[in-house]
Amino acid sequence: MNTKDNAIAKQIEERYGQYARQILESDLPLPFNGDGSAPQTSQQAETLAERLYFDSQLVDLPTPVVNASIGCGNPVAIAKLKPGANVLDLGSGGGIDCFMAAKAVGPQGYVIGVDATPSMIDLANKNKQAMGLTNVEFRLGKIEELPVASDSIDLVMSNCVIDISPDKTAVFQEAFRVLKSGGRMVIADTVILGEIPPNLKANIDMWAGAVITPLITLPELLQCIVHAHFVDIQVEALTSYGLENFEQLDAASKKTLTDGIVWKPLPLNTGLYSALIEARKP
């Protein structure tokens, strides 16, 4: 990385240290906000958890794990986890996606989760602790450098955190590294649709928490994977944010979206929408 990323990385690993060390403190629900400020209440976060993810998955997960989820869809829902296999989280976070997949693959099986930064590492921990798990293990590391063995992974997964990258190309660089032949990539990620003027995008990328390391139009995440040398890419599901249905929205999310322009009513498929994409490596 050069200087500007490794001044980025820095400030995500500030933003997000905030949130694991708020978590690890209080052991209370503390939905992210974009900048690790304050919490909001329980129903929130289960309602967030509960979006994201079906009743099945989340029926055999402590409170703390399903807590800790700050994802934006569901890679493990189109993943098809078998036993055995070796399994890779990029930016795991509390590892609610990790402990997934570690029941998927069973006990022949072995999950990683590489996180950037340290407390999120200990809360992941935490976590494994308090479930009792032996095929699951954390690393530190940046996803842009994975600290994982070229050609020893079977699934490669990421929710929510490879737009924050400040050099995406080298993620998926990476992913392709690790992945056997034959192996898949399942991530979400949020990215941008449509002709969006610079202002409202600057707001937001406000509102998304994205301010550091601006969102990316589906087009140029797309053309990132492509570049890696990934085949068979397909966009499995987009999900809309509903900034198309801007009266439903909260106050505060109006106040940050219409501040300092004259709101109008985005054109039909424009705006922020979370992208649920898989590849597969030749």
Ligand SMILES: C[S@@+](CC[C@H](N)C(=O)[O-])C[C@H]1O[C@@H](n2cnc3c(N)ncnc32)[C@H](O)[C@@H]1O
The other form holds:
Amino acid sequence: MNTKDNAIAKQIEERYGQYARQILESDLPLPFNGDGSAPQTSQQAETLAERLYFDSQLVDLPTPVVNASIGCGNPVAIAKLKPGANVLDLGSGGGIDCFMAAKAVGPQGYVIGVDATPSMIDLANKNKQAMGLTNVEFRLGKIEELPVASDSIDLVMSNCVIDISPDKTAVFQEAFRVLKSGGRMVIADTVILGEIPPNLKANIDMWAGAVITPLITLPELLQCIVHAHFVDIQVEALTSYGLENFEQLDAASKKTLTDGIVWKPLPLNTGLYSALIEARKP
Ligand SMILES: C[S@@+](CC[C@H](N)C(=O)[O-])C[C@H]1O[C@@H](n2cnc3c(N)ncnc32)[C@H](O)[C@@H]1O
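Let's compare: the form predicted alone is above, so bring in the form predicted in complex with the ligand.
Next comes the full complex, and the chain you just saw is listed first.
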């Protein structure tokens, strides 16, 4: 690892390690609005997972698993998982998508979650133990250098992780390497649509929690996927983060977004979105 990589690894550990420890210690959910404030009530606790997932996906999951969700989409919903499949989750966090996948692939299948933050791995293993699952494994590692064998995976998924990677080209090359021929990738990732003025972009990055690496545009992200030789690339859904309704945002969000600037309404089709994307290895 070079000095820059080391600095990024340290930032990831600081940011997500703090989140994981907060969950491990308090059983409260993680903050999801980027301002670092912790939710105060158990009602707020379920808000993010409830926003992202169908009730039927959450019904069997223990509260600590649901509370640990800090994704930005629902990749499992378009994963079309079959019993016996091998699944890999890039940046598995507290493990919510891994546990949903484990249920879908059954005892003949296997799910690996990779995460660079040791306390996220601890949190995921604690959740795994509580659920009594044996077909899920969490590995400490970077998604830019996956600790996973080549041509071994049927489905790669990821939920709100690649957007913070400083080397997206490496991530998609690695995803391609570990997939079997014909294997699929489904990801939820935060992207920019349109052109946002640089000072406003910096505030939006901060608000979205993209403090390690600035967010890129949807076309730039798709280009990285094309570059890694994926085919059948499709954007399945685009969900707005609601910046067009600035007045309806909470006070902390407004403060972050207007820090040092005067907020101007974004032009049509410009803003911050969660993109649900699928692609296939030929
Ligand atoms: C926003 S959280 C999403 C967690 C999980 N996918 C979910 O939906 O709850 C990002 C996760 O990715 C991990 N992460 C960030 N950068 C990473 C990298 N380069 N390699 C591996 N894990 C990374 C963090 O430790 C954190 O657990």
